[in-house]
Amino acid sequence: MKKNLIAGNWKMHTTPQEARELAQKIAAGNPQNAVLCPPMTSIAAVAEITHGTAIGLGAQNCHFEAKGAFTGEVSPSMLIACGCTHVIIGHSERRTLFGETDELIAKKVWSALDAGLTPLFCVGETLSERQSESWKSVIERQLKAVFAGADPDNVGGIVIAYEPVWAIGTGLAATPEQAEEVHVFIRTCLHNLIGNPASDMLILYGGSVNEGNARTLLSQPNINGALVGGASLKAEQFLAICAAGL
């Protein structure tokens, strides 16, 4: 199984007009494997451009409840009503800057999946965890929070995104060999947790992916795409990464 999904995480960038212009440039390239994840205020603008195309539309976060007194939050069903097909959950910035726990992230993953969204569920280790060789236990813990005890028949809609925290926005990227090693480990953990469905699950790499390193990363057997940050804000670069994944 080899299928490369390229998701662009625009983070806290682009006004609605800027997002519309960027989405238009990307849509003009007709990528067949792309998902765009603009900030919440720009989702509607991007939806106008991606509607009727092969481009998926994602949000960067959601709440786990369907509705209620949760000021400032947005539910999965609200995202779907805005045209979203995907949602990023558990990004390292949500974990480290906003204190999201494994348990909270697991609730969000299952709520999004139950509502009909494709969760892009992020896992990954910090630099100190990588250097201390504890990265395996960290990633296994993060995966168990979502998949331990899960019905294997219900997990197929989840996409995993491995993002070494030390490589996000730093210009550093794991070598293809390092990334492949972790992706193999993730797939092995998934096999232990959910069995055969693990073979078909997409595992993306995220961490300073750019047009220069995309092809070698995406050529690895267990890397099934990329979660792209800064390079996704430049249409030409993002399209080049999408092309590298075909």
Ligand code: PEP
Second form
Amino acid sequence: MKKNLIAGNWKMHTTPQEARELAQKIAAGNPQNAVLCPPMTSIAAVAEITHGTAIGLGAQNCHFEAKGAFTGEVSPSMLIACGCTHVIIGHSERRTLFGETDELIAKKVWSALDAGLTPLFCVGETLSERQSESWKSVIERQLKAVFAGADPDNVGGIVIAYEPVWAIGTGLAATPEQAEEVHVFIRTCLHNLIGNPASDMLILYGGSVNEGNARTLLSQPNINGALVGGASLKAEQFLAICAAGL
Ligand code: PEP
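Now the other one: the form predicted in complex with the ligand, given that the block above is the form predicted on its own.
Okay, now the whole complex, with that chain kicking things off.
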């Protein structure tokens, strides 16, 4: 099992016009394994470009309810209506800057999956958690919040993204060996929680992936793709990472 998925997290960058131009440049390269995750206000513009191509379209967050009095929020079914296929959930910036808890993230993952989106569910440890050797318990806790008690027949559509917080936006990616060790640990935890479907689940690596390090990271047996921040804002770099995954 080695399918590759390369998701670009554009974070709070691009106006609709800028997003359209960036998506056009990426679509011109005809990537077969890409998902673009622009800010909410640029989703419609990017949908015009990705529609009818192999490129997936993702949001960076969603609410767990389908509709209601939740000012400023957007539901999974609204994202689908705008052409989305994927949604990033539990990114470390949502956890640390916006106080998202494991419990809230679990509700979002299940709500997105039930609505028909592919959740890109992020887990990962901080630098102090890595230095204190507690990364295993942190990641196990994050996984349990979503998968404990889950119906194994209903988990196949969830994609995990391992994103060590110390590697995000720092230029200091995990080494391929470090990342592979955690991916094996994640797959083992998933096996304990949901059994056999864990073998087929995609586990992406995220954290300072670029065109220079993508190939060695993506060649690891348990790394099934990448979640890319900074380098996804440059079409050539993002396309090079997509190519490295094939
Ligand atoms: C991210 O924000 O998901 C990310 C991986 O960012 P970067 O690639 O810039 O480290």
